[in-house]
Structures are given as structure tokens and as C-alpha cells.
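Single chain ahead, written as C-alpha cells, the form predicted on its own.
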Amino acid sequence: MADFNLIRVLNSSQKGCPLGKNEIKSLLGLSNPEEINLLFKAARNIRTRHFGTRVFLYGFLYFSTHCRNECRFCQYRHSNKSLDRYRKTKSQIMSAAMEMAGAGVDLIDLTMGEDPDFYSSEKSGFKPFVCMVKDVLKKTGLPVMISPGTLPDKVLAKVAGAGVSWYACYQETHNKVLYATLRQGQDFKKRIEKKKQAKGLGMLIEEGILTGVGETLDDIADSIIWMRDFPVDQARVMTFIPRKGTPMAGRKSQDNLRELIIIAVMRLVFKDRLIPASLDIDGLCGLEARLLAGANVVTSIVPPGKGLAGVARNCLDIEDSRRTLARILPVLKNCGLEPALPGEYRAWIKKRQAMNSGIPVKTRVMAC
């Protein structure tokens, strides 16, 4: 935009003023390295104001890589026969969860595809899942996030009643045409409604978008605005990684700069909320850049020796112990950050849940 003034916009945002769509889009489109660094610095300043130097750490447990869906971007799509899959037993899940809890993570992220073993019989198929979630909650004593797809209403109510703190159900984009291309055969509105239901049940919501899948700056800006207005409690962006066995395997990879810029813009928009730096795209080597862009959560911490996989890159940095706290802590220190103290994360959750209890699903942002 001809009248876009970067310094004015960054200063205004750091004072607490909301960004309009045109400002968000202009920030997303920055290409000058000096201007991008100014954006990152502003994002870090806002993070420091709301979170100090504390960073939250998430243990990741992908307990079933079976899925009934045909997402064009995902290596775990049902028709991909080139992939070795697994379905962890309850004892294996508990062993990994207890190891992560013992290492000092703040949350256990329980993730699966829409496994046909659960979804084929919705009345009884989810009993083992609900039982497993309850045991992880009880035995680790940690908050739990679930990312199991579009759970039936009654099952979602059961896990909420059991004390699950978070529900993650990503759209990947809020452009309905692009969504239909990426998540073929899956209803856009249904995923939105599941998030609304989970929020109404008292759970916090993580929403996520993909970059590098054919989206425009308008699409990204619209997604950020949608997440702001919902409102989500944790906003995630990940760069698409082309994978063998998918229709998008031949798509050219995008570098991580756009992801970093989106993280920084999200921090300007979601000042007091959580924004992850995932280890699943670039591994340990990409962590510092994401933290310097304004992220305040490290996700996809995976213990070695458990046969667990990642999402975008199923084996990156796992078995060579590069997704462990021992390897992550020096990176935090190098960024002037430190892991949250015991209890700080749970206190943040309680505060956020209390705020949400008085907020309708659709909110308006006050003008500055």
C-alpha cells in the first residue's frame, strides 16, 4: 500500500492498537531484510511484555498414523500405501507420556489421524480413546491437548468432562475453495462447528494454517482475522513439506521465511496468546529463527526410542535425540529465553479459560 508506514504500524501495535486487514497484508508481504528484522523485533517486544522470558514446552505423542481421510497434503492420507504405519498400545502411550512428563514438558499433545478403528463404530469405538486420555491426565498430572480429528459430539463432551484442556482441529486455510482442494471430502463447516462446540465445553482451541500450498497474502490475512475473531487461544502456522505418496509430492518446497513472517504478524495480532515454534519442519536447526520471530511455545518434542513419528517430517531429529529438552534448552538460552517454571503454564490455562467463559465465540476488536 502506498500509505503504509512500517514504523508507525509497528509502534502502534506495540502500544496495543489492533491491526486492520490491509496492515496485516502489508506486513505479510514484507521482503526487505531490514524491515523484516524490525517486524521480528517488534514481535519479540510484545512477547516479552506479555510473557517475559518464559517459553512453554509441549511433548508430542502421535499415537496412531492410520487415517480414513484423503488430505492431499498429508503423507498419512488413507490411500498412501508406501508408508509404514503404527497404532500404539495403551501401555506404549503411557510409557511415552510418562517419559515426557518426567523430562519436564508442560503439556502432552495426543495426536492421531481419523483412525478407522475409532471412527468406524462411533458409539463404541472411542471407549479405549477416552480411557487412554483419562489415564494420561491422571498419571502424568499434566494438561493435555487432543488432536484426533472431528470427534463425535458425545465423545468431545466426554473428554472435556474428563479435564482435557485443549482441542486442536486445523482448517489449514479459511479460503473455502483452497480448503476443498487440500481436505478433499471433508466438510469445512463441520470442522468449524467442532471448534465452537469444544470452546463451549470450556476447552481452549488451537487453530492452524499451512503455508506453501497455493495460498495468497489475502488468504493468510483472512485466516489471521478469522482466528482473532473466533477467538483462538493458540495460533499455529507450518510450512508445507512435499511428501512421497501424496498428490502434492511434486510441489516445489517453500523456504521458511514466510512462516517466520506469519509467526511475527500473529504475535502482533495475538499479543497475549500462544504461538508455537514447531520442531516438525526444520527440526532443532529451525527453532531459533522461530523463537526470534516471536513464538513462545516449543512443540513436537518427541522422546527417542519409542517408535513415534512427526507430522510433516515423520522421522526428523527424533531417534538422534534432537527433539529432547536437553537439546532445546541451549537454544532457548541463546535466544535469551528460558522454560516456564512449574505451575506457570497451568496458571496461564486457568486464566485463559476464565477469560473465555465470558467471551462469545464472535467478538469485536475495539478501535484504537
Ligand code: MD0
Second form
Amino acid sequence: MADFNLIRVLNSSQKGCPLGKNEIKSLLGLSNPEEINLLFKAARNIRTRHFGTRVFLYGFLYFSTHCRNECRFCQYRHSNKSLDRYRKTKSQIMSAAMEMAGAGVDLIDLTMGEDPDFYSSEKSGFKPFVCMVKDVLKKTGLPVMISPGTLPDKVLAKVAGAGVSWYACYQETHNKVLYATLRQGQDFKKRIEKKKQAKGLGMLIEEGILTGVGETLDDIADSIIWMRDFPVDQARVMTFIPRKGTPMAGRKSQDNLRELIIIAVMRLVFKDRLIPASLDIDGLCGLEARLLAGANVVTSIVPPGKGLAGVARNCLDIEDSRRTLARILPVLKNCGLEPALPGEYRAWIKKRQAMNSGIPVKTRVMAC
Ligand code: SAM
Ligand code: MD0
Ligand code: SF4
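For comparison with the form predicted on its own, kindly provide the form predicted together with the named molecule.
So here's everything in the complex, that chain up top.
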């Protein structure tokens, strides 16, 4: 961009001015290490202004790895037979959820593939799912996120009514052509509509994109703008990890720099929103870099000894207890960060839900 001035853009963003698409693209395209460091520093400043030193911690519970879909990037796609799958029982789920609650996570993320046992109406349907979600809410006393795929409208309404705080349903990209090659056979609009419906039911929305799947900077900028306009409450990016048994297994893997830059640009755009540093891509080793790029939630915390899997990396750092608070807290400390105090996360959710429903909330508005 001929007239792009990094310092001017970073300064005005820190003062609260919105970024235009060209500015977002120019930031996403930075390659000079010194300039990238300035971007990360600005992202951290903005995070500090809105969240201080506090970081939220999400426990991840992938309770069924069965899936009827054929996402080309995902090892859990239906036709991948080179994989052991599981469906945890309610008592196994409760035990893992209680263990994570006891360890001090702020939220339980209940995730599954689009498991035919739930999604096929001839079988038990979603009753056991709804009942399990209610139990996790009641027994852990924690906020819950669900990432179950495109639930039928009625089921979404039931879980929203039961008090589930978050619905996560990632588009991966907002480029419809690229989407069709990633989430093969799944309707683009249907996934968007589910997020709209959940938002209308008062749930907070997490949106996510993949990087390293053939997207352009223009695509990433469009996704960020889509998330801003929706608006989403939590915005995620994850680097694509090529997985055995999938059509994208042979793709070249991308290093983590693009993901870090996207995290930082997201922080500039979504100043007061939540941005995950997922342990699912590079494990514990990758946590510090993501926090230094401006993330403020650690996700994919998984208890060992329960046979639970991750998504992008199904076993990295799980059984050797590296996705635990004991290993995460020293990393936070190294970055000058600390876990949120009890109640702070719930207060954030309450404030955000009030804002979404149009109830005026005191916010800091800075002059451009
Ligand atoms: N089945 C539900 C769905 O697809 O919405 C819930 C699972 S969803 C939270 C799994 C997410 O993990 C995908 O949306 C994608 O963003 C990410 N993912 C899956 N496979 C991946 C891979 N190989 N590399 C990086 N991210 C991946
Ligand atoms: C994570 N593996 O946080 C999880 C997952 C689903 N809501 C989240 C992608 O990285
Ligand atoms: Fe199934 Fe979700 Fe994986 Fe797609 S991303 S194959 S829907 S588990």
C-alpha cells in the first residue's frame, strides 16, 4: 500500500480508530521482523487497556469424535478409517468436566463431531446431549460453550434456554469458493444462519478461521471484517495442520507466523473481545508466542488419563500433562499475565450479553 504508514496506523488504532480493509491487509502482509514486533506490541497494549493482566482459561472436552461430515482438512471426517474414535459416556464426561472445574478453568467447551448417533433422528436424538449439557452446567457451576456442529433449531433453543453461554461454529473462511473446498457438502449459508439464530437466542458467538489452506490476505481481511460486522464475541484463527487419512494430508504445513500476525490484527480490530491462544496447534511450546501477539484466552486445556483428544492435533501434549494449569500458569507469568480471578469471567460474559441485547453498558470511548 503506497501510503501505508505503520506507526501512524498503529497509533491511531491504539487511540480507538477503526481500521479500513486496506490497512488490515497491509498489517496482515507485514514481513519485516521489526515491524511485526511493533504490531505485536500495539496488540499487547490494547489487550492491557481492556483486560489488564488477566487471561481466561478454557477446558476442552471433545466428547465424541464420530462425525457424519467430510471436511477435507479434518482427521475426524467420516470416511477416515485410519482413526480410533470414541463416544464418552455421561459419567466419563462429568468426571472430566469436574476435574477441569476443580483445576480452575473458567469455562467448559463441550465439542463433538456431527455424531450420527445424535444427528440421526431414528436413534436417540439430542435428548441425551441436552441432558448432559444441563448436568455439566449444574454440577460444575461454570459457563459452558458448545461446539457440536449445526444443531437443529429446536435443540439450539433448548440449550440456550438451559443457560449455555457460547455457541462455536467456525466458518473457516468467508470466501464461499474456498469454503466449498474445505467444508465439502456443507451449506455455507446454513452455518452462518446457525450463528445468527444462536445470537438471537442470547448466546455469545465464537467464529473461527483457518490459515494455511490457500486463503489470500484479501480473504483473511474479509473474514475479519465479517466477524467485526456480525459482531462476534470471540474470534479465533488456527493454522491448518495436515492430517493423515484426509485429502489435504499432503499439503505443505505453514509456520505459525501468519497465525500470530492474524491474532495481533484481530486484537487491533476486536479490542475488547476474546481471542484464543489454542494449545491444539503447537501445544504448550506455542503458547507464549500467541499470548505475546495479543491473545487473552488459553483454549484446549485437556486433562490427561481420560482418553480425550484434541482436534487439529489429537494427542499432542495431552497424556504428558502439558495441557494443564500447572504447565500453563508459569507461561502466563513469564508474559506478565495471570489467570482471571473467580467471577471475572462470568462478569465479562454478563456484560457482553447485556451489550448484545442492547442494554447500555458503560464503555470507554476514545477520541480518534
Ligand atoms: N464438529 C464441530 C464443527 O466442525 O463445528 C466441532 C468441531 S470444530 C470446533 C473443529 C475445528 O477445529 C474446525 O472448525 C477447524 O477450525 C479446526 N480444525 C479441524 N481440523 C484441523 C486441522 N487439521 N488443522 C487445524 N485446525 C483444524
Ligand atoms: C481449541 N481444539 O480450543 C479446540 C477447539 C472448539 N470450540 C475449540 C478447536 O483449540
Ligand atoms: Fe466433523 Fe467438525 Fe471435523 Fe468437520 S471439523 S469433519 S464437522 S469434526
